[in-house]
Amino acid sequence: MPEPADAGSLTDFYRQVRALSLRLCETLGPEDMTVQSMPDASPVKWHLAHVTWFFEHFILKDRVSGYRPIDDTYHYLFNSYYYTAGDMYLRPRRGLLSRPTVEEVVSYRGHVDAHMLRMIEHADENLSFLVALGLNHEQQHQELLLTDIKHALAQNPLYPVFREDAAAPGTSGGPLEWQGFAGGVTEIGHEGNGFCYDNETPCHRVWLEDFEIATRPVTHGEYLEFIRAGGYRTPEFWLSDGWTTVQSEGWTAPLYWLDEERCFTLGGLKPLDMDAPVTHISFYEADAYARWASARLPTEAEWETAARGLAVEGNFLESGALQPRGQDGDGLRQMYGDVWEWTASAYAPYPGFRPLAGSLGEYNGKFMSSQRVLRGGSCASSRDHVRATYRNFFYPHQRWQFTGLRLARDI
């Protein structure tokens, strides 16, 4: 359990995170915030309500004497997947919830915030952890809010602009080079007193062979070479499930590419930045590209070993770009921010893993099947949300997140 946070700093963090969720919606109308473009995505309004329900259900209802929910039906509407917490409204139907209105959801947030801020003033160690968990949970949903609204806006033939100042190009990424690491026994996983999720623990030993990892992610320009070389028409580069998916879905390029010159971004239609990291690709596409390039994806242990000791700096949500950008420099770069990097590792429990007690044990552990680990954060992640041990996870066919790849090779 991490050390209790100072009440003042925890209050500031709470206000900061909760306010950011609403600021991200400033350019959206109520119609934008209700639409759901696919079952994997959720309406913006639902995200705002669900993260509020999380504080209400896991903190307020058991700790505030006589606490009264603003509406008892919200528990059913805004529970996501916590089956031990009760029944829930079906995820694929969330876009049908025209009520409560956006205004009512904002009022719900204010109701919960007022109670939470009073509680934080007297937070003990256990409450501090739960508040930190709730805030990190909201930061995850801030990223999902952005990727979900991007997917929704992309379905509109008008290609609406979410933010006029988004998707400004970066610099040339420079040539792709390699940095080697000696193998042997090393440790991965979180240890210490800082916040982490249960799936990052425990810190444990792993064996690595000698390897080298690319100094930057693969770019749009490099991925375009794969496409032009017939990558989407050549089955030998693909895993069996990947090739089946390519055929059934008709994939010929990353999600949001209109052609070889334009793509849809949160800044609207933009020229394809050839120096920016390729994004919105599935694990299958990342793996196929790596095979075509006579390389492979790094394991999560290799990625964490390479990232260890590097400052958590990069193109995060705070930059306002909301799109990966090229970055020049020497040595390993863009390990953090820009794109979540697919690894070769299946999402599985570490040796000795113990989920959190009670319903919160459903947060991560029950998803440790059929998914792949991604590392490093993206241009839609908050900088203070990411660390070297952070394990993100998605199914191998999914690509609406800001996902990309970095190559690795055996030495």
Contents of the next structure:
Protein chains: 4
Amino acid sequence: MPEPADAGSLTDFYRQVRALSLRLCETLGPEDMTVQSMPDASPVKWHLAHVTWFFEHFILKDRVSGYRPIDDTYHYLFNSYYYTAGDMYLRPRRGLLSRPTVEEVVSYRGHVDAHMLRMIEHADENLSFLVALGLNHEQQHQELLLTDIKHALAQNPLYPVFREDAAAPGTSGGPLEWQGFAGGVTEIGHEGNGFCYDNETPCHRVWLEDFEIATRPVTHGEYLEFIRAGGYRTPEFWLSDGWTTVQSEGWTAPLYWLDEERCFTLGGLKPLDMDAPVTHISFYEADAYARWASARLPTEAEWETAARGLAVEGNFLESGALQPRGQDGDGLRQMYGDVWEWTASAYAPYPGFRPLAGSLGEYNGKFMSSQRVLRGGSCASSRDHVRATYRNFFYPHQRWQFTGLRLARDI
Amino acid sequence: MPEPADAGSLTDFYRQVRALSLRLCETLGPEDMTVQSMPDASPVKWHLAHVTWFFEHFILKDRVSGYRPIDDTYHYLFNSYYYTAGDMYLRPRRGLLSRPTVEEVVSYRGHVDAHMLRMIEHADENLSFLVALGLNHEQQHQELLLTDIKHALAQNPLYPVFREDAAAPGTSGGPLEWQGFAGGVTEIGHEGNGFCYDNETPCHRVWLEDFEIATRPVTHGEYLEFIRAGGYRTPEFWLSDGWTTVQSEGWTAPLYWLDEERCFTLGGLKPLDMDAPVTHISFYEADAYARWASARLPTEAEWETAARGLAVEGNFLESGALQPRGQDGDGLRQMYGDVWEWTASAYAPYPGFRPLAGSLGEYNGKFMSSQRVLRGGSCASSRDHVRATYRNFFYPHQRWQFTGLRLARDI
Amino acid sequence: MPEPADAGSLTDFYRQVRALSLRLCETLGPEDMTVQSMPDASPVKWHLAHVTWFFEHFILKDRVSGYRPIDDTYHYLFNSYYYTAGDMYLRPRRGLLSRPTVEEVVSYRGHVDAHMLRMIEHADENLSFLVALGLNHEQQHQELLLTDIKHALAQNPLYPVFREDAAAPGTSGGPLEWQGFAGGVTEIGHEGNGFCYDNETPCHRVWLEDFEIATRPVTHGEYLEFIRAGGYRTPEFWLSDGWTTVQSEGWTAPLYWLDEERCFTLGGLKPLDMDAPVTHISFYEADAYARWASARLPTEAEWETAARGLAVEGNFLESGALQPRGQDGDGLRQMYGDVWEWTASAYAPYPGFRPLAGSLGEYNGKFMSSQRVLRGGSCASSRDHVRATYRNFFYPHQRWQFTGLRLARDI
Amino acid sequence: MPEPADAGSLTDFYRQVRALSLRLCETLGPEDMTVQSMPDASPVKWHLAHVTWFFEHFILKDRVSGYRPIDDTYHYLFNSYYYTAGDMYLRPRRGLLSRPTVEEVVSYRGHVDAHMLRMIEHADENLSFLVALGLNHEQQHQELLLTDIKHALAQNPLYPVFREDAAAPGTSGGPLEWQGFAGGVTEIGHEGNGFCYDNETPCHRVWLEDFEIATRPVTHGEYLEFIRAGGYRTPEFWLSDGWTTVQSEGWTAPLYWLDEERCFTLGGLKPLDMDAPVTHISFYEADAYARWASARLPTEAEWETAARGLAVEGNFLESGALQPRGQDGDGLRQMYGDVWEWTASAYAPYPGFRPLAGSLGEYNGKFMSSQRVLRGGSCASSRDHVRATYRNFFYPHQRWQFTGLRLARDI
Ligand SMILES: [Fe+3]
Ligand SMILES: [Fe+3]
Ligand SMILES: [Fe+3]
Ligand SMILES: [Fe+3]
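Complement to the form predicted alone: the form predicted in complex with a further copy of the same chain:
Starting with the chain above, the whole complex follows.
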């Protein structure tokens, strides 16, 4: 996000982010915005309301004297996981809620926006941080909204098209080469005045051995070789939990592949683009591919070391592709955008980590168990939402995000 | 249904039934019509499409040369359980389908109606039967549509109101008395030219012992006494499967009771009407209540013997109440309407039963296992859909229908 | 059982039945007697203790002044399902109990036997009934003990042999012919002084249409034809619940078949005897076979009408075969022994049924929901335990008992 | 383990370890040795056979020409998780196997021992390593055998006593103090000639910040304060997955606590020893306790740094206590023995990690997902099995091992 140097730019940022959420829904009807296709996903409508509740609960409620919520039940319905903020409607049941309607949710957004925009005009530093947090939070949910609606539409044998112009193919991916980095004591984590989440701090020292990292992500074409080599039938490539999951889920390919030639995208059914980065794979699949390829996944410290200094450019939400695509070129590329890259690192607190105070301390810290760090943003992330120190995290079996992998190896 | 004496009256019946389905949805938005709150229920939208598919598949496809479905996938989506007609989308996943939209379903209905109305003009006897079957089928789904949307709305802590004028209280229920019937060889089952389902045939002899039956159903007030007497905590009143269900489901009252004073209805949250028949109880609860009351449930043969000769009148869908209500009076009453009455009879083929030919043989016969017969129709049944020989059936644990009970006993 | 004319014969009967339970375990080690292979089954050791507890709880405790149980926890461990007698250890966990050891259970049996034998000497009529009930109860558990250990041993890839001399083949089965019976008002149920369970009473009138019944059960060879005709892949032969079960369980043959040539028996792995009655099939399979064969299952009233007057002879536990076998001959045969024959009748109370008083009322009555009646006894039943009016009952999906089928049809 | 300087000492080690396995079973009957109380646990009998199969499969089969297994099915039954070695009997079903009997398993052990002892006499270095691996493997299973039988006996309301003299109380625990360590680049991991597992290698550099570690583990008494402070009812102390587990499992105390005064031990029901280290807690509970106590868990690098240089002494299996106990004293103590200490570290490969070749590569490496490292050994570990670099690992929700915690904090 831009440095919130003054209230004006924060207001602009607020307007932009809030407007984008609705713009993403332009092609969706009320029916689309209501369904929930699995417990991990939420209805589009719920996302629109929840991010609004976030502003209401963490800002308006405390700071606008006499603030009146539109409906008291909304707090119960749209609290996601903040136990310290009170009880909440059970996540797997969000798709049972036909009310509030989409129209009522949009009107709820308007109600909160009116209050928020008034407040931002006189924002102190603390409020500015909270607003920025709320907007970054909404950006995260914009990505979830896209991956959730993709999952929902994929359940439908009519294979609805979300965006006619999405998923156009890119260029050829170019050769996979290796770039080396020298080890030693280095620093990772966020420092400075820009916005970041608590989990990116503190900036701290780590020891790294020498390593090399691939210049681009693994492509559909390369991944298909793994499949054809019997990757999904050969236990020695897999972590034990991964192999169990392959068996119990019957996995034989990434999510959304219909066969070895077609996959479902936000542009509907499309031919597999062999030059595009493979996506919708679990950590287990990324790890198995790497083992098959006699390589490994980078640690998050290695990834951050490699990314530091690169401009945050790439195939982000702004491109409208909504699907990773091949990118020609030399040297390290596609570190940002296209696919979230699974790392070898378990999601854990940095040494000296302190979560935010109060209920906001539940934002990130309590998830530091059994999840894996992913880095770099995807084709569904806003460009100004991503940075080198950004730590995304998911469970190793999850694959409905735009997840992919980049290889690394010891020197 | 009316005797389909001529094409004209069949056309009228067709228009009425088809129109009613849409009229029942007047207060619902697209979001409401999309949700599915449990595997036993279906989205309203799905009901509207499935009953239409029924006409398309069992009539138009075979009889209109060159008939073109709007979308080939609809056959897969809207086939409910006719295995011999092909594969089908899994029932518990119907709530994942945002497409076709409500608008598209309505247009599908129009497409089929146009063809159907043309056909009916020249209907032979066989076609008339199929049309009548399709309309009776739609009437059944109208009742399911109401009970399914009730279940869906009940999941919502906003407790949406389906119909503002629903669930108005009736009169006092009057005393429960007993009416005796002499045993011997008697006949049950359907005979004559009127429409009936295959499962009501053949008319056949049975032996009955003398019995008495209660003049009205058990009321909320009476059922509350059972609860207060510890009914849900006392295993000796319960069948073994029932007691297991009480434990595993944590049942302490009928479905939709919030406490001993309020319940959810299609008119929203309402005070419990103590004179109204108790409803939304499982067979297990009906059976346990009867045991507690030193009585038993009637068999279906007893019920039919008692009902024979009574006019089919009562609190049906036409009343708009959409909730059972008390009814003053003397003698046997409320046999029809208000609540489907659980009987002691397992749902089984009558001696000599022959299912319909072809896929339509799957309509009723294959469900003759582990289900119980219910009799008499409910406040959500169309009056012209019900008759003395009508056999409804549900699993003993199900309670989202307007189910209730009437006591019987040996003399 | 023999008429308990005097204390002497009751004492003999007591000694015989109690001794048989231990004799059935002669080839089993403590490990065998401890395992529980599914929630429906119990460890052999548990059976030995539970039937002993039955005498202790329903007789000794009330009638022997100052009776001291060996261990107070036994009441909790060995109560099966008598809720009114107190809490009980959960059935699916019985296989977790290594203590009491087999030796301790045998000693528990001795302790109770000593008391019981003293009591029986001075038994009044009421006590005689309770002792007879306890012994019939133990006979039922002897059959369960055999079917439960069969199930347990079948889980073991070593395929242990329970009895070396079991499962010897019988003779050719002879042709399947039909025997007709005239309908009308008839009586079924138990009458007279001999022992029977409460669920066999009262003797009562029923109406029967004319029917025919097959002269012998369906054989392995005939059932194999059904399989080869695609029986397990063709939904139109199946009840809806049955088809669901076939899919979810992956059934393609009766339980214990390894392929179309071998099956596991209490004599170890054996060739399929094509002349022997098919066994270890669920109600669903019996019903589907009958539909495929253009016939149906008999009702229990039809079965009892056909069996009435036949001597209770056949391949019972006493033969040592422990497996059904073919039997040559003319006319109605194998009604008793070999396999329990699934009937078309749901397990329900006879008109006027009254369960036993007190906790013993839980013995039979509370199971009258969703189960099916089976008739005639099996190769694992004691001959003196079976009679024409005997009603066994299991859930339609269960198949670890020696269950089979005999066809019937309308005339 | 002792340096296997010569064949003689390896023979001695072999005899000792193999004999200990049987000695641990002295108080168990065949019934005890057959039961499996949960999928995570295995029957005692299975442990005795599996460790024997390990020698047979990884040594005898390849090295003894013409080696004949006693039974070919044993390979299928006693392979635990080596997919590359072939199919295996499903783990959760191990408790269904009554055969081979205990006696047959003991005889299988003798058969393998005879061959093994002959081989060891002429062991080259590679064989010596494999034998050492097999014996360390058996030591691990000895600990599992004890924790598995503890779990099994705990399911029994008779609360059987495994060892009469077990679980005698220790001394008072002494005050909890803090010992500081300076940060910087340090090394962890195994180096040198002694036996170690592959997962302890390579020795490598890490960066540590300054930290302090508690001088002793958290005691029962301290943990009880956490409980009484509402620890199990307060979501802010818990990781998200932990809180979910607390809710779904209904946890309110460590495993095996009956109430706040008694717990089940291998010596039977005992009073809670308030000075003894708390045990049978999950990682989630350890982590929540630490957060409540304003501290954190040590990383494995911190733990190893603190332990390095301490003698491997403590309350190990050899003490016979089979339960952690309080230990008076000053300074850092109880780092070894008593309880496995949960660390903050996810179980992951060390930089440069290479698993063993072939199927033995499945021993450790494939479990490096979603598990946590524990350090220091327990009261059920053999003393010569434990060392500073030893990495044990379990899933964060598991608590049937002798697990506990030691606090750490930043300086
Ligand atoms: Fe959120
Ligand atoms: Fe239908
Ligand atoms: Fe019993
Ligand atoms: Fe092992």
